[in-house]
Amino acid sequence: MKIYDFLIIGAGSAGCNIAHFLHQEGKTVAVVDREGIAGGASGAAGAFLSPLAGKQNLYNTCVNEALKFSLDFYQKLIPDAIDKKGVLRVINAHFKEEKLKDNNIKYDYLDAKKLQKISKNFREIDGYFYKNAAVLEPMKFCKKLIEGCDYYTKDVKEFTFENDFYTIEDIKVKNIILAQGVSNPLVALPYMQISPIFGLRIDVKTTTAVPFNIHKSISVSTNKQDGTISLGATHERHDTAKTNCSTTCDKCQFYINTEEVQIKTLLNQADALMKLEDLEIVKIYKGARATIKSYFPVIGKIIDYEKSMKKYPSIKNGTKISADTLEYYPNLYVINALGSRGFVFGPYLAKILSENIIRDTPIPKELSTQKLFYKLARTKLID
């Protein structure tokens, strides 16, 4: 039986990044995933790394701090697997002109005339160009991140805890980190309601030179080093009451009958931004991104909701109970809900979580499991 300091369940951006940072701390780490490395949403991600414009608030500050950290991290990790050429954001319902203009991120306004000088293939669009943006290759980075860790393809459905160790088949481990994305968690997390959002990515070949990433309702990447460009979009939110994510999107009955329509829509939306000549579809990817209502990702030690509420029933009345006195599952952590910014948030969150585990460095309140716990505890009591 193999013994590890940490077992990471989930080999997407979240899982691979936390595995990397813990391994860098000298810990023995194993990673498991039922579908393989980057086999779900992370492998299907367009992996666009872009700033979030708008007047400064807690969320876009978090995104932009994560972007700065992660861009630097990726460029040092695999310099030749990231294309940092900036992004043109085109006005749409979510990114209106005032939001793109009124922010503290430097930009250049490019009207249709300026864009036509850059490339005759641009349609009659204009937008705001942000220099600090990139696109990367998800699979290359995920594989690189877990170098030095042991990897297993396993569908983990249960584990046992005895004498300070967790046991999963032939693996014995001191700590477990759940990085499962939309999959059902292995312990009860009623305060973290995941909403799976369907994402589609198409890699295509084209003779058109795309000078930088373009984003409106969909994203078009610059020409990547493998000779393709990526077209990506987040289309459809699941009704979590009806959905049980037990497989990947390419095998899910929910999408099989809508694939043709989704692809056609994405290609049409890309054509409205730029004419892509001699277009050839190379590969289609599908994946469900994990989000929660607040859009913030979540990291930290996993609280046992039922035991904590039994111990402190007055929480529901607003009584302030210190987070360190709550009941927690022993040595169980989570990193999840990275949404459509999985590769922006991945390294940034993994660094914070690893520092918390190893050195007890506090986790920012807006990212913590405690924030979600208190929010639910004050509105609902488990029967």
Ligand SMILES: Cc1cc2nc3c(=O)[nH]c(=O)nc-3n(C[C@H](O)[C@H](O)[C@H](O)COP(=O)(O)OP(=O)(O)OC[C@H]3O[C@@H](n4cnc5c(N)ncnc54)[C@H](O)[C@@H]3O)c2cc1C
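Positions refer to the first chain, counted from 1. Each form is matched to the other, and the largest set of C-alpha atoms that superpose within 1.5 Å is called the rigid core. Just so it is clear, the model here is predicted, and its values are computed rather than measured. First, how it differs from the form predicted together with this ligand.
Annotation: Cα of T265 displaced by less than 2 Å between these two forms, core superposition. For T167, the Cα coordinates differ by under 2 angstroms between these two forms after the core has been superposed. Relative to the superposed core, N92 shifts its CA atom by 2 Å or more between these two forms.
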The other form holds:
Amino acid sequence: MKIYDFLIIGAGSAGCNIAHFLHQEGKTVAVVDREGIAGGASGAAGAFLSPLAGKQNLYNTCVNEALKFSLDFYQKLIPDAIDKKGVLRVINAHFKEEKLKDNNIKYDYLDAKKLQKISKNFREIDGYFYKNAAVLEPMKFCKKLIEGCDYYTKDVKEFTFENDFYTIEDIKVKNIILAQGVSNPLVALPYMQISPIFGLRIDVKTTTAVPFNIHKSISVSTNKQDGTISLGATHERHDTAKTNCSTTCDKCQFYINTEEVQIKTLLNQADALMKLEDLEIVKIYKGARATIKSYFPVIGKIIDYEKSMKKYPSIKNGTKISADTLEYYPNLYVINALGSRGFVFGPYLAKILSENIIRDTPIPKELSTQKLFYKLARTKLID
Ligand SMILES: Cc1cc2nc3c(=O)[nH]c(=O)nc-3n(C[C@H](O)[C@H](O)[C@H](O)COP(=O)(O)OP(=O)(O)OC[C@H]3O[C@@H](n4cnc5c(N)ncnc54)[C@H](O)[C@@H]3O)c2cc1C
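Same protein, different state: after the form predicted alone, show the form predicted together with this ligand.
Now the complete complex, all chains and molecules, led by this one.
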């Protein structure tokens, strides 16, 4: 029997980052994943890191703080697996100058003429250039993050809790952290309804020099250190019959568009931004990212919804009940719903969660499990 302080279920950006920060705190950590390291959305991600412009609000402030923290963190961790050359946000109906007013992120406006001076391969586009943006190699980072932890390929179906320890087959742990992405959670989390949004990344070789990342409704990366560029988008939908993720995306039968159509669409969208010469497809990745309605990611201790509602039925009527007195699963935490910014949020959230676990520092309300719990409890939809 192996004994650890923490078991992390899910070896994506969320799981590997929290494993890293807990290991840095001197804890013994095991990580498990049924698909292998970065076998879910994280391995498929284009892994672009960009600021979120627009009038300042709680969400873009959170994204931009996370970006600052995470860029610095990644550059120190593996400098040669991250390319920080900035991003051009191309103007479209939703992204115009008016949207940038009151925005405190500095940018340079580049029209088509200026862009074509940089490279004749730019199409007739114009946009805003932000220098604090990058693209990284997701697999390299996930592997590096869990150095010093034990990793097992394992499909966890259930766990039991007895005498202050959880048992999962031959592993005993004091604490579990669920970092499961779009998969069904191993305990009931009715207040955290995850919607999967599917996407595609194509790594290609080209003789064209792409000076920086380009983003419109899809993303095109700069030439990365491995000699490829990544094209990525997460817009694909399932047909209405099936939405539960029972297999990995590359084996999934339920896309509305065939793989051929998905690839063609993405290549056409990339071509509308820049002509990529001598293009050769190297690898295709598919994945599904986990999103919830509020867009904010979620971290913290897992509240037992049923037990808490039984203990305090009047929560439904708006009675204020302190978060400390709710019923929690013992030593069970979650880090999930990283949305389209899993690599921007990963290190930032993991740092906050690890400090909360080790030093009991507070979790910002907008990221907390409590916020979602109270929201559902007060909708009176569940008794
Ligand atoms: C095509 C695509 C492009 C994207 N582009 C970007 C981008 O440019 N920038 C960005 O920041 N983000 C991007 N994202 C989003 C980003 O990939 C996700 O937000 C992030 O990877 C989520 O990480 P995660 O660890 O929460 O989930 P995942 O990476 O999906 O990891 C969850 C893991 O849990 C495992 N698991 C679940 N249940 C169990 C169980 N019971 N037992 C064992 N293992 C289990 C799964 O196998 C999976 O590997 C993109 C996503 C996709 C799909």
